[in-house]
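First, one chain by itself in structure tokens, the form predicted alone.
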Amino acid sequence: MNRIDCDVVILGSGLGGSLLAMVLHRLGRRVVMMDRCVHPRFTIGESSTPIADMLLARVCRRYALPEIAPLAAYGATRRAHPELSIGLKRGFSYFGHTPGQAFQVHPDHRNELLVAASTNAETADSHWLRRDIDAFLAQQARSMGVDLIENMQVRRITKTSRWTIQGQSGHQEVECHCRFVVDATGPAGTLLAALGIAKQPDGLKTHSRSLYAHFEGVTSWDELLETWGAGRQDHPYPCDRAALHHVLDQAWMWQLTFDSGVMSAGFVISGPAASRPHPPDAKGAWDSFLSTYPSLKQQFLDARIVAPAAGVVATDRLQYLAERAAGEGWICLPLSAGFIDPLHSTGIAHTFSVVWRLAHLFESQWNTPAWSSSILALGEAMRAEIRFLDRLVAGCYRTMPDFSAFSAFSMLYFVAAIRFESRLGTAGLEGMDDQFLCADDALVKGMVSRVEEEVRQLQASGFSRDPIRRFVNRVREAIRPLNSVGLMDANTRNMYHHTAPVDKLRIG
């Protein structure tokens, strides 16, 4: 029997509770991490965001760690660490499909929107291997002295004065005690279920499921496009070093190159498609929504997979919102307590922002008789957080039957994110309470209320040409108040080199 007694145990080694395990050490916690695998594990690619970038900058700064500061810029990271596999993401690009039809090219780029999130490859986030990026903050806890348990299997989680957590790593029994859980599991929920609290999609709006692996031999969109004679002058970078989204008919696919040259793709199926039980034959359903688009299937005739072993993965419902995210003695981080989609790439940023906003927590409440009322404040936000997200894309969803009308809901996230960007280069590094994508924000809620009483009124439309033409002109108006980097602005033509509202590498 491993008999253990400590102050924190995260379950969960992943990107989130890694950096977590070694900010707490940092304070002098002793911290115990919890693995039901072992590293390293196939996880899918993910992209970093500018907001990621800062807040892992400022998190790695407050705390003094070095070695994990580099990976909050592109540049950074290949110099210091050439080891890892990442990609350069140089900002966000989608281009509109019609089912059946080949991408048509048009000199106003009317079916392509390029938002550039760097001016630089020097400073550009990053797509991220997840298999790499998890062991190394994982190495990088356990060089610090955290005790990482791998192959854990809990079997047991109890609540008196302490926790005791009880399992199994391989043919050892472990027993921890400690004052303090963190369920860093993500959709396994680990704490969640020892606990009895639900897990559902009730009363959310976004309805998707996911078809991904991981490739090679696909070849380059830009590469595509220059073949079809697209204006590939007027992009602000090249299409698909950044985050790539092909804008499909209720339905959306990604595609994230690494240096390596293998490629993260997936789609993401809303509508009808997404309420039925995931496909038996995961690659059968793939090669089917390639055949609907031919250059989507053009792209691909020469791609094979290389990840996961098994192929092709087929997920149910992705959408999932816990009834608590936080209590007496315990919290989750973001991925835990719920998910709504990664159409945003929301996912690294929003576990940082929770990540930055509990170490000081612990850093300045611990001990203290604030410290289970903020706990569960931190819980209720974060629900909050992802309710907000919901919101945002839901409504990217709603209008997908038009790409200019997608393209116009989708500012409401940019601007969102802008502004969260702005309070974040105004805030100290002693703390910021916002919500994350200010989401609290009564500007910013009032901006989506107003949008999404205009997207009903679309859809009952039916998308014709004339109320698409209001819809965008009622969307302009609506983010005026906060629009400060000259989104939807006519001249663009959808091409927008510069949108940082400061400088993310200064932040950090």
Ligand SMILES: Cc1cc2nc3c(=O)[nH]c(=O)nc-3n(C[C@H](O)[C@H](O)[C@H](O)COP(=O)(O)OP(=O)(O)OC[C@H]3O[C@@H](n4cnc5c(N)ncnc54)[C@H](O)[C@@H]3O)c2cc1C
Second form
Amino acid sequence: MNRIDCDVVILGSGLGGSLLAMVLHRLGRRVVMMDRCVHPRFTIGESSTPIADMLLARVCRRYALPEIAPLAAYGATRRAHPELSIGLKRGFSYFGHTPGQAFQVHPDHRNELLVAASTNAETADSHWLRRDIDAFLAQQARSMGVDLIENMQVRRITKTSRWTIQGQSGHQEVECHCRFVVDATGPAGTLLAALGIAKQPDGLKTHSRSLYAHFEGVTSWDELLETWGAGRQDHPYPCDRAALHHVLDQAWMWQLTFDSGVMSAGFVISGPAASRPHPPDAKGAWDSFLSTYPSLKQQFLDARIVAPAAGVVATDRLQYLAERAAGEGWICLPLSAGFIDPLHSTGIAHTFSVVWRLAHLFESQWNTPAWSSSILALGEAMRAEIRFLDRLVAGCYRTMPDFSAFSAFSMLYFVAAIRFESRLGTAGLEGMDDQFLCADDALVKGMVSRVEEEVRQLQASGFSRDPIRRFVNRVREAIRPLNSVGLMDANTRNMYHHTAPVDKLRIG
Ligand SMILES: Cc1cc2nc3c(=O)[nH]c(=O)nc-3n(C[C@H](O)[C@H](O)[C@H](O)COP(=O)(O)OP(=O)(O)OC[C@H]3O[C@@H](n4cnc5c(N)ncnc54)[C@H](O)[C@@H]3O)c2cc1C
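Next up, the form predicted in complex with the named molecule in place of the form predicted alone?
And the full complex, kicking off with our chain again.
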């Protein structure tokens, strides 16, 4: 029997759990992490963003984690950790498709949207092969002195004055006593399940499920555009050195290309197809989606799956939200508390934003009377942020029938992200009160409500030409008070060369 006594148990050693474990260790807490898997292991969710990088840089600076700090920029990661598999992410690229038709090339880029998040590769964001990054972070935590128990089957979690966590790792029984538990187990929500706290999709507007895998041999989209004679000279960056989104009929596909040539690709499916039963043959469902879009089919002609070993993963509905995300002596990280959709890659940034706020609480309020209420407040903030993300994503799905309407609605995400980046830039190493993506900012909330009403009118009009033009103009008007970087300026023709309001690595 392995009996352990500690301050904090973190269930789950994904990127959120490991980063938090290192911070708490630096703050002098005795931390134990437990994971049901053994690193390295396959996991999904690989695209970083300026907000994720800014938060990571701040956490690393404040809590003295110099080995991790290079991950906040592509160039620094390449130099410091060439052994890690990453990919260059210069921004967000979107291409609109029509079912049954090849991708239409237009000189005015009317079915393209490229939003640069950096001006060069050195300071760019990255795609992170999570197998490598998570194993690296877990190993760093271990080498600092954090106990990591892998292959751990948690059987029982009980609480009296302290928590008791019982389980088994290999042949060894484990019993751990601690004061505080963090649920960083992602969708499994292991602690929530033990506490009987329900996770429901009820009330969430987004309804999607996903098919995904990692591939080799996929033809680069940039190369295909070249063969079709598309004008790429005004693209702010090679369009597939980015989080590339193919916008489809009530669905979209992500493509994240690693420097090794491996591509993480996935369909996210909404509308009636999302409510149909789980496909018995995930690869068949994948192929049937590809067949509907001839240009994507062309892109994947020579592709083969390299991970996971079992082939294409088919998920059930992605959305859930826990009834509570924190309580007396415990809290969730965001992926345990709820999830909406991979659109715009908000997951890792949200996780780091909670790690950042939680770190400040451990630093300033552990062992103080304010602790419990602050933890509860952070849990409620997290839930509000997930509901806000739901609104930003659901509107994108509702406008997918027309690419210009979709692009216009997507601007709400960029406006909120840019405002949050500015706030982070001025907050420096001190904490900040803003919710993730300024979900609690009256101006931001007002903008979203106003545009949601416009979406209802657009849907009622059946997406005809004049209402679409009117919708786009009204979104332009709605974002105007917050639009600090010239989004929706007609002269840009959907090509944004510079949207960063601050240097993401300038701290303090
Ligand atoms: C389809 C999809 C695509 C996504 N794409 C992106 C993207 O491009 N960009 C982005 O920012 N975000 C993306 N996300 C979200 C992203 O995956 C999460 O934000 C991120 O993984 C959160 O990290 P985490 O460490 O909290 O959880 P996870 O990475 O899920 O780690 C959870 C850990 O808990 C362990 N665990 C599970 N059950 C137990 C148990 N019972 N006991 C002990 N350990 C357990 C697991 O083994 C794992 O190691 C995506 C999500 C999905 C579903």
